[in-house]
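Only one chain is given next, in structure tokens, and it is the form predicted on its own.
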Amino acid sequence: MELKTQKVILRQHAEQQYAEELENLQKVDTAQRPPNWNLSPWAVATYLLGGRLDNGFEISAKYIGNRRLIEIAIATLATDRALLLLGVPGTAKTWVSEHLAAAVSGNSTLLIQGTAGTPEEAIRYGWNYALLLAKGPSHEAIVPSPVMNAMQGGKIARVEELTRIPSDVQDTLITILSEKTLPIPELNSEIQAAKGFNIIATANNRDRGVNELSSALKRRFNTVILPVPATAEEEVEIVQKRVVSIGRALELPQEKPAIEEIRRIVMIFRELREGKTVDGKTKLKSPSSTLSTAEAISVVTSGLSLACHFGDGTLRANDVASGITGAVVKDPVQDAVVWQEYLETVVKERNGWKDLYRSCRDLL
């Protein structure tokens, strides 16, 4: 007898994971909504930043940081200008992009993942070659891109890592963003965007110069720069919230991550990023790696998995040591020297950090 098991989704889309929150926001949202928006700009901001509704329902914070930046991003989407989220790797650009699309359109899946191999068809449209050969060019033979689908439905399309896309392919967006049309020259036709259509693109500062945006394309975007968390406590809060969320999705045993270990990881990453210790007394060399908040989340999640499956469930220094080392040492020569120097001059001398020092030294 064959047993059927229900498929469990590894990672739900934002509109699926937070469906209850979006539903409750819709119930109380009486503010004016732009055409084809599921929520008003006020409700979208509440969804991103969190808050308690009049009916007592609690909305969780998806983004912890400068409220004004989120408000500017939302206001941009309510105009005819596209939105570019810019920042160093790991500053939640993709996370914010996904949740903005989920709140505005109820659909975060109209996505183009930018790579060096992204073709023009990924932005414009492709062809069903069987139909194309059988009947010639026709609307039925067109395979719509996420952007075309967004234009027809008045939705938000997302373009991840825009600067990774070749420059000539990037410029396909110019006509779409300026004229709000997508020409189909093979059919002497075009797709005109429905109200509500817009594009959210992301790019990171480290990729500047890889495929830099043309000035014509830059003018079509309003750029919002997402910074690294302003304070260590803010970064600790972000890491803690995201680790709990990821732990639930991965069905890790529900043990709370040790807040002190998170604080140590965040402190290490911030000091190496900034090139000095917290007290400012010791200058440090910075590694080639970014050491972003996203990497801190990854280190804690991996350590929590080790602690739960091969320990007693409590996150300790030996659970996170390999993750920290792997995050810092991307270049086995240059970064290894930086990390070893930091261990000897900072970690070894810090009160209460001997356990972390020994665990990390054992991996060198």
The other form holds:
Amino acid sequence: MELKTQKVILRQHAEQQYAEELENLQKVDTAQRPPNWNLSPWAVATYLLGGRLDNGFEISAKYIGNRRLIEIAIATLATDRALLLLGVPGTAKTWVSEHLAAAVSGNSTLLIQGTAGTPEEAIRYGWNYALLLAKGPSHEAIVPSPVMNAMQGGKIARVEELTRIPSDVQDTLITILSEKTLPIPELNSEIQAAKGFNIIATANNRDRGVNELSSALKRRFNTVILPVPATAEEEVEIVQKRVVSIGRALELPQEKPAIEEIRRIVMIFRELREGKTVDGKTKLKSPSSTLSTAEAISVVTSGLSLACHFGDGTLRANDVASGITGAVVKDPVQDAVVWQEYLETVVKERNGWKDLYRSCRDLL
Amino acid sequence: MKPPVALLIYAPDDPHKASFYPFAVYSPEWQAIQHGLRQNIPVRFMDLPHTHILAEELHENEKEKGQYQEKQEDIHHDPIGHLARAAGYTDGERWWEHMVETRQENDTEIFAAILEGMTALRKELANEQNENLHEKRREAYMRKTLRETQKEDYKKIAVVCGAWHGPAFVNVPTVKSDNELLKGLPAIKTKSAWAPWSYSRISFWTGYGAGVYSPEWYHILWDQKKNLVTYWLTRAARLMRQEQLDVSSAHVIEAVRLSEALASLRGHPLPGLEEMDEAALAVMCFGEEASMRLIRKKLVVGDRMGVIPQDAPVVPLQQDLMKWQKTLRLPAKEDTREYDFDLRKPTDLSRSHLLHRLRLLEIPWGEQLTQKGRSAGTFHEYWQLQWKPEFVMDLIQAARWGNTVENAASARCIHTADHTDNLKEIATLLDNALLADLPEAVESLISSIQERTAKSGDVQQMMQAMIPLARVMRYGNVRQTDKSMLKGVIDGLAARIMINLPGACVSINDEAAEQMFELINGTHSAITLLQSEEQMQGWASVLNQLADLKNGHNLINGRSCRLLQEMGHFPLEEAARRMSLALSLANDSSQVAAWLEGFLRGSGLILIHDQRLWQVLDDWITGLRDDHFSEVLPLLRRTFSTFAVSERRYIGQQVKRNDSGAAKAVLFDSERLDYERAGRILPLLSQILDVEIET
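Switching forms now, from the form predicted on its own to the form predicted in complex with its partner chain, please provide the structure.
Then the entire complex follows, led off by the chain already shown.
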């Protein structure tokens, strides 16, 4: 690990990227910590929501939105109930989950990515088959899963896309969450969780083909629904922050992204999402795409790359046009109609949006 | 007596002047009184008596002092809110709750701190030029009472008052200045009564958020200092179960733990309403607002209602009602009961009057039922009675209208009529007033109507008023004196309608024509009901005008023709002529369809009985071009669908009969018949019928 320098890795883990902030928080933190937590709940909240410490150190805000939701999430983890973060795609569920794990246990890598093919071994444990066949079942032959590691170390495990996991595999979590033990029937023993163990799961409620959680499993979680940003200003702030930090990671030349361009993109996404213009006078059709904040961020980032490498460095309308079109038109038949209508009725009529209109029209 | 109850103080001569003082079990005054009763300590009220408050509309004077009012109101009416905002809370209730109510220890130092805070606030207020005279008088009176009590040689005197008034007892002005303030205050006679109250009346619910006052929360806070959170969340779980949501005790346990963790995260000593709401949302509702919204109001406001003993003093209105209930043998029961009143019997008639009067006061003790299968207009009225405890509160509030049920209903009626310009509303009120037997109100309403018809130019409103009025005139049991007055009003109304109607029907669109259609129908039935020769003549001439109106809507034209024909003004030939005239309007088939609709809608009998009309219509329809026909078809269908089923069937059969006459002619045209093809089916036919057929 030490051989790889910062320059080579594409994206650092949260606990590495914000190591300084976490360190400073630990120094200042005098409130009571739940067993095996690195920080107290108050400190975790400050880490996520941003703030200024007594020694003058500035903590950047990781989550911009309703403060109370984060407080509920942290309080859930403190009462060692499992946390389920729900929301439409692109509302920072994975982001929050990663940062929570980083702040609480200093390790956000105990991660299980849920897919339709996730087997039970991914959640409980696997076997080293060579050893198993050679010497029979033994503790050495077990290949622990992230959950098992978390239980033994008293850390937080993360499960992404819980609803994509098949139901029978999902239900293996029930015993883990209620009795905090992982039975190993083959060895006639069990692993009991150390203090500080918890699970943060994320699921999105927009997809088709999800496996709904059984009510027994649902009951083991406290659910927090993360909403899309309430106001346009919030969304613009989020997009801007993330674009700056991604730009740094991609080593794009440090050009401050045009705030006006970002505002335009956010406005377009919000209007299409809500199905009416911001002044509330015209009704619009909504496309089938989700148009979340995450997509806005990626549109701006790709626009920035285009501008830097193929343009003159300033973010302009024709840099973002293709990104916007791609984000809006997911279904080639329905969404194309919606997008065209929007262009003709709204974009064309707005003052100062002629450049965007022309660029988008050229792409159709 | 069980709280929540309210103390009602009113001026018996002028019931409009009244004040309510609600008490809940956690109200300091209530607790003080209870303590005094238990420990045999005398308890006295010390605020400025209502003989003075009600006498002079002191508050009115205050409103005239304009400029400084705003800042003053800010601190003065909400001193707690001011302090809360200074402390960084958005809401005075929550700040007070966290600072004072949820303190676990018996902390008497808090009172000293509150006194200090209020003193500071008042100093700030005193810097302003203006001061509230009413408040000064109240505090002067409080000090006066205190001084008198001190003279009576009690060892310890406890004063229970609002936080704002605390400093009034510390920095005491002289006796002389206090007496100056209280000199010469006007006084009126007042009486007091107790009324049961409810938490929903105490709270101020406009939706969940900052500033919501939860009486239920304070009640529980008072009742059980431990297990608060458990109790609250258990209540939430039970309410959700009532709404068919599965919430188990395990959910409650987890919700309690979460709310306590949230409270400690936020630095509060005790979970408050918000923490518990969020915990319930996250644990029991899986993050979804919808389920929480169902139960939130019941959870936060609560549905406790108070009880007062039978012999407690009550308002005169209530006394009157109780007297009537006894006399008429109509007990107030909470289960539903059905009654059949025969209006020829005086007791039943009085009962009907009583129920109608109560309805005018918005106390729906009885609901009138319309029974199917029994004809309207008989001497029977069917009622369903159910007494609800809330009615007592409605009764108390209605007490300001009068001291007896009759007076109150009358006054209320007149007041509503005075404050509306809608003729139809007044006409309906008149109808109800007659049903309730309120002659005074009836008189006032009739003159109200007259006034408004003179002023109003709106034909539609006039027609809307005409319809109930005519019915009242004909069927209502109006006394002779009223009848002549009513007749005058109706005549005037009718005349105005007839003058203004043609003008109102020119160049109107389909929607407006539809409205006019209904109103003209109604007015027609009203005028026929009144059976006045003169009016009928006038109406007939108006209808003539309408039938020939250029730029009028065909719907109206058609209807006018029909009405004239029904009145006997047109012989059928004339009607047929008009119809063919209308149907010959070149090319615009939708216009024709509108005319037909106006003419035919509602009754197809005329079509069945008159051959000429039938023929005209038949010729026209068969002569339509294909595209015109498809245009006109939905309109015609709509018209015909308003006929009775039997009429439609008859018309259909008639059409078939007429047609089959023509068809028979075709059948015997043997050149047309293909014998060979016909012969081919004969074998199959003989098999089916099992008969030999000669081919």
